[in-house]
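A single chain comes next, written as structure tokens; it is the form predicted alone.
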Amino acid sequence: MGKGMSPKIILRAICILVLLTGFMMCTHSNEQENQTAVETQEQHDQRMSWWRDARFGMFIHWGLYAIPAGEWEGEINHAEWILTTAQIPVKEYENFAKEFNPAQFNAQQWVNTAKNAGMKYIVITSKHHDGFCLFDSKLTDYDVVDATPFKRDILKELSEECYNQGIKLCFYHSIMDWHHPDYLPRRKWESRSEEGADFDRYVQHMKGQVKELLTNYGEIGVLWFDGEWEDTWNRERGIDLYDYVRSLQPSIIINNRVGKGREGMAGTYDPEQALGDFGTPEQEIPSTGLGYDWETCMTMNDHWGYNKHDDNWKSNKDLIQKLVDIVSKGGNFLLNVGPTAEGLFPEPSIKRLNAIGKWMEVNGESIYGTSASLFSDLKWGRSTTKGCKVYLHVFEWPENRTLEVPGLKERADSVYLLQNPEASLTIEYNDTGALIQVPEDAPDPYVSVIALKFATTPGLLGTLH
């Protein structure tokens, strides 16, 4: 040091100094957050192309809520929202989780169901609007170890298996929390006073638990909130929240509910400024293809969670088209089952599944890793495109056993039932498309497939999207 400066300098040198550093080391901190969401188109499509390539998932909802089963005094109408829609009190609610013990749960039989469907990925509630957690939170004991007999952390055992039989895990997770006391809104019914709730803490928990979540459970695919549409979330914390979860697992996918913005079929969603990485339409399916990622998530019947009353079940037919028509236009599927309170698939849940599974079995390529038609109109049915190769998905048969395909005029090198790939068919071509001569009868009872394979991808084939 040089000779005469004072101790005072020398003093406030070092602290400019500190302060210098700090205020470096900070400014370098939040560049690192906030890199987590942002990335190249070619790194973004990186990051999705497991789920785009899968099509095909299972949506899982579960708690505390399948004990009630759907009743309350009467009325046989409720399921996951039974705490608000039967305007059950809290304290009476949290009761339910000294009755939840599903000894028949088995993760090995529910990956298993899964996985032999064709499913790619499970999507399962951790938490849902209830607050009650699904896996052993430090952050609460309104969880499954620690309120209730079972005592098994059932998004460890399902993460494990999901592991062992190649399943992306992914976690549902609710925003929208009507159990802990820092959440606000309350219920407009409700009795406990919202004096001394702070939404803000009460982030600072939710984020918590995701943390746990993202740390504890190995990779997760997806993590698909749900329940940010009321006053107290907005596009700010949205942003935050999106970009804490990809600081924890940076190739994680994240749907749209993270923040304000989910789409209608009205097409007022913009994608542009939506948060998340792909769109959500519940209960239907769009009409065309939505120019963006999306998945549709859809019930067997007519409810999320298990509701013993519920018996309108959309039948295989159904639900193998459904699955189709959204593939052919970009999209995934995402197929709930509600288990019981004993931990078990409802029988026909499993019927169905085990039936798309057969159909899967056969016709799983003209799925797995396609794009969406090259065709504008097919009045039998819906195709969809893989490389080389075009698969047209016939829901009725023709009686004449003539297939008109119009627009395609790219000549195929050849044309075969997929179940039956060895038996060439024969196309002709006009002016108006092609013609292929199908057998009197339809090989599948749902959906037959004709694959047409070409000597380079097919571009162009007449109508397009």
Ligand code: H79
Second form
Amino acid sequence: MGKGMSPKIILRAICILVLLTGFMMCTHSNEQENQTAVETQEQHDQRMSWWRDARFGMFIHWGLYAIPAGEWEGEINHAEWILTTAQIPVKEYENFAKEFNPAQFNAQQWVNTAKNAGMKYIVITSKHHDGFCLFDSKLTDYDVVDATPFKRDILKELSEECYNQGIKLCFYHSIMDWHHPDYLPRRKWESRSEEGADFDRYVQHMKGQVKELLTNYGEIGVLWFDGEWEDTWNRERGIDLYDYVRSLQPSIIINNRVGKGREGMAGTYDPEQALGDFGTPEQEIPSTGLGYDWETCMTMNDHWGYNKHDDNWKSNKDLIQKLVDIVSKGGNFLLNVGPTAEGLFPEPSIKRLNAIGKWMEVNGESIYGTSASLFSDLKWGRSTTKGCKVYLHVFEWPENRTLEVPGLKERADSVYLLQNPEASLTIEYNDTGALIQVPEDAPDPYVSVIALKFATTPGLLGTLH
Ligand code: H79
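Switching forms now, from the form predicted alone to the form predicted together with the named molecule, please provide the structure.
Every chain and every other molecule in the complex is listed next, the one we just looked at coming first.
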């Protein structure tokens, strides 16, 4: 990941440069040239800058699996994996395409909902493991334009709306493909033979699709790969794909599932193996920061794709606290929506996004562009920092009207609630830190945020621990 992977890559770069004596810079004679090697730390930070500021994005899992909506032959626990989990033969699964007609899809509304929630980017499934494409690919007919009665390029409409509304559009593109005849391995239960299948040819096909995605939809923020754990994929293929993507859009950001060795998988995170620009904890929040850029992706209920039976929704409070928790550890939050086959966000998702948006309107300052907490532990909540400010996110409001801030010794110029900046709060200092006098009741039902403004950047003072 960015910094973590650099020693090996830099070594490679030096070797290449030595071989290319006479050249001061790498000349990009072909698309495959390893651009990761020629990026300085400063250039890397520049490339990551919008993403680090954004902190909050929307994941959208949408495809043919929205039609069965999680149910197959009485079993109700499926979602985007339904082809495999219900063992539906590929030919039979293809029939969903003839039914895919989301008349209520409205890109303007989707993007607006994300924007109003305070999200700065959208990552949508250009293709999930089932192989069906939400864009007009010239390399397959198994896409929304060629195979469905809908015939509209969903990614094209979203790209225009994202551009209009200032949201970064990003693509989730699975390396896996249960539909393509050249993709290997087959699922164990499948009857399709492996004969004649050629994985290298599949990789060429996938790169062709990546090229379509990176040339026909404007500037793309992130390419979010998945499915790298399959035995056919390896680190060399990952490096090649990473470099290919960067050759098409040099400023793009790529997640770590382009290569092997990501966190949370068998073998766990290995910096020597690591590849890509950020880590991707899935459905979990690490207990501390990770020492490299990372993004937790998470569902609001228990499925990524739409499941009509799943009503195990996380509460507004839980989701807002998760966002704060993640940001206080230096991570991003990619929160999922699984739209219906009609093209609508589920109502419970909309309600939660609206609640988060209302909270962000008041407290977004304590999220966007912030850095991880300067405190190692705060028993009542979390903290972030930005410039000369420290933000305290109070999850548990003190009953005695006194908020203890251990370790804080530097004098703050002003202390106030973000939802009421005009009213200063009283702060006192003692041997172990500071005590802030707060109103009797928590001013926000989810997370109340107190801002402390210092004369200088508090992180440089070295007084917090
Ligand atoms: O796109 C979402 C998932 O479909 C994808 N990553 C996120 C972002 C993902 N693919 N594989 N995995 C996550 C891990 C594998 C989980 C599995 Fe299962 C356990 C596959 C089979 C058993 C979950 C539960 C999926 C089907 C049943």
